[in-house]
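Only one chain comes next, encoded as structure tokens, the form predicted on its own.
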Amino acid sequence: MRKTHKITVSGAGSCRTPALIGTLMKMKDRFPVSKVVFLDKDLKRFHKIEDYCKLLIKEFSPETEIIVTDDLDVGYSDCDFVFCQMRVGQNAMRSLDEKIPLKYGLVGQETCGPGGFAYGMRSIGGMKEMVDCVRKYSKDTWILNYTNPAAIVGLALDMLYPDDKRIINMCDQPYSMMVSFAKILGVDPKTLRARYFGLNHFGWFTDLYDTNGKNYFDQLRNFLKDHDFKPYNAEQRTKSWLDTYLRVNRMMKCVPEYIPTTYLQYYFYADEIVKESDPNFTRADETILTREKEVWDVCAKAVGRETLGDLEVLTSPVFGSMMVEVAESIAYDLKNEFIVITKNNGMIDNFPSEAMVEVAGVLGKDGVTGYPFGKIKTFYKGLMENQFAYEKLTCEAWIEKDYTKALEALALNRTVNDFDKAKAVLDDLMEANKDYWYLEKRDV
């Protein structure tokens, strides 16, 4: 049997946690755990899913110790891995992230544009508090960060902790797209490998093949030219999500060379997306009424039970599977392939070395090892340099509490491109987030 590990789930009140624990239990032979700490500053949310999560562990791994806490020192003082999925401000702030930009005719999205800026500013503070607490007790604990927006958070953490090689920033979106590619191709997703470059939520697939060397990229690209792109779980998705995938088809009709990530839609079709958006009902509201409600309903059935019985075992073929696979690959030095976020340092030859880029690579006992990509062409380089400048200014604005840098960041963002709108939305977001971050207006 493999060595067991102690893990802390940070942000345990997330509706993703039950499926994460279900997946962890289903994969317990691959990544056995001796202790699971459920940590959340707001335990009211976790209490909705607490009985269900405990029953899952009791059913599949009764020897595993369970701790529930809102105390950071209890949560972080004795763990091998932190699975970090915190949402600072919860859905109430996500709702404002999405609705405030729409007031100004700007994209209202949680990780892109002004909403992503506000969320990123909150997340940096929450992540810094977490890292500082973890490192009080151990320099060896692996921090697996899935907190969004990963591009901003990953860059900020690298600026704040440049020598900490055990902070791993990950995103399940490329993983999810590969599962969707596998369904289209009729192959096992575990056999697929990709080549990819970009920034998080801002990248392109450039090749796809299997472990036997068979190449599928042209087949997939040709399919997407003539057929609607649908996610692997299309029947479970709402129309707004399905439209997101269809815009991949549209982008490829203009530039068919590579397969773009879905999030690029917000930068190329911003005006269209704003027109389609309801300023009173955004994805935050949709999530509460769909995904969250479905999870809460399943978990409510566990209250008062002594055994799992006939309750559905929630699992996640994307988010949960990737989190466990990442931890497994690091813990046992498997060097399995993922799309990883890493400091550039020559991964992309003609791009700033200090950028946190997203490329194919492996994970093992030494952390991330990216695969060098080479040079990128002018179109992609121009897009990425603009986006990286926005991300860098955002991080600097938080670190320096600098209003002007925040304004510059938003004016640069392709979803804004307007100083007057940038200032208006920044001032509104700053007021809405006054309990989380502040900026100072200084004389130049």
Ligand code: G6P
Given for the second form:
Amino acid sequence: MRKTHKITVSGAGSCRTPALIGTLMKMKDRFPVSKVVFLDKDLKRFHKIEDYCKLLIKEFSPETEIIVTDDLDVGYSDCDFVFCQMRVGQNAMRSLDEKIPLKYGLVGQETCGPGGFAYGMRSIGGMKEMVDCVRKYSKDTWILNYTNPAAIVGLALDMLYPDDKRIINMCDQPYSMMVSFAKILGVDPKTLRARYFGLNHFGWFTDLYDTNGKNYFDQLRNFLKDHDFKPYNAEQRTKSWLDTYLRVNRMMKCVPEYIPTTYLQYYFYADEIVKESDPNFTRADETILTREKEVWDVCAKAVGRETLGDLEVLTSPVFGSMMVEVAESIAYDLKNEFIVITKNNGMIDNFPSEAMVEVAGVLGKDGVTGYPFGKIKTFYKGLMENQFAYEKLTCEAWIEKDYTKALEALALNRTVNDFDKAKAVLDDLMEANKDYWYLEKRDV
Ligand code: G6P
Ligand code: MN
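Next, report the structure of the form predicted together with the named molecule; the form predicted on its own has already been given.
In what comes next, the whole complex appears, and the chain from above leads the way.
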């Protein structure tokens, strides 16, 4: 058997945890765990899923020790891997991130635009607290971070801990798109390899082939010319997600050379998306009524049970598999290929070296090794320079508590692009987030 590891699930009360644990248990031979610590500052959240998660572990890996805690020191003092999926402010703040921008006619989304800005500012604080606590005990613990917005969190952590190679920022969006490509092409997703560049939630696929070297990129681009792009699990998706995928087709009608990631829609169809949004019912509400409810319902059936019995084993073929595969690749130095987030350092050679970019690369005992991409073309460079400036100013605004930098960031964001709106939405978000972050107006 492979060497076992001790893991801590940070933000354990997330509705993603049961499927993460289900996947971890199904993949237990690939990444065996001797201890799982469920850590959440708000244990009430975790209690709903506690019995279910414990039964899963008891069923598949009875020798694994289980600890449930809201104490950061207990959670981080003795672990090899942190699986981090915290949501600072929980759904209530996500809802405000989405609804406040809509008041000003701006995109209301959790990771893009002003909502992503506000969430980013909250996440940086929560993540810093976590990293400081983990590093108090060990410089070796791997921090696998799925906390959003990964672009801003990744950049801020790189600014705050520039030499820490064991903080790995991840996103399942490219992974999920690749599983969807595989379904269209009728091939096993595990055999597909991609070439890719961008920033997180702001990238493009530039090539696709399989492990035998057979190229599928033109076939896929041709397919997408006259077929709707659908996620691999279209039956389980809401209309808002299906529309998100369809806009990939539309973006490719304008610029067909690469395949854009889905969230680029917010920068090219902002007005349309705002018009279609319901300011009283956003994605936060939708997830509470759909994904969350489905998970809570399954977990509720586990309360008070002694064994898992005939209860469904929730798994996650994208988010969960990716987390476990990433941990596996690092733990056993497999150097498996993923789309990774990493410091640019010349990988995109006509882009700032200090940016955190998203490219194809491998994960192993030394962390992330991205593949050099070369030069990117003017269109993409222009978009990415603008987006990176927004991300950098956001991180600097948090670190320096600087209102003007925050205002500059929002005015630069392509979903805003207007000083009056930037100021109005910033002031509103600042008030709503006063328990999490504040900024100083220095020049007035
Ligand atoms: C994509 C993104 C994630 C995001 C997720 C869920 O997979 O890459 O960063 O968390 O979507 O979004 P949802 O709106 O369904 O909660
Ligand atoms: Mn993501």
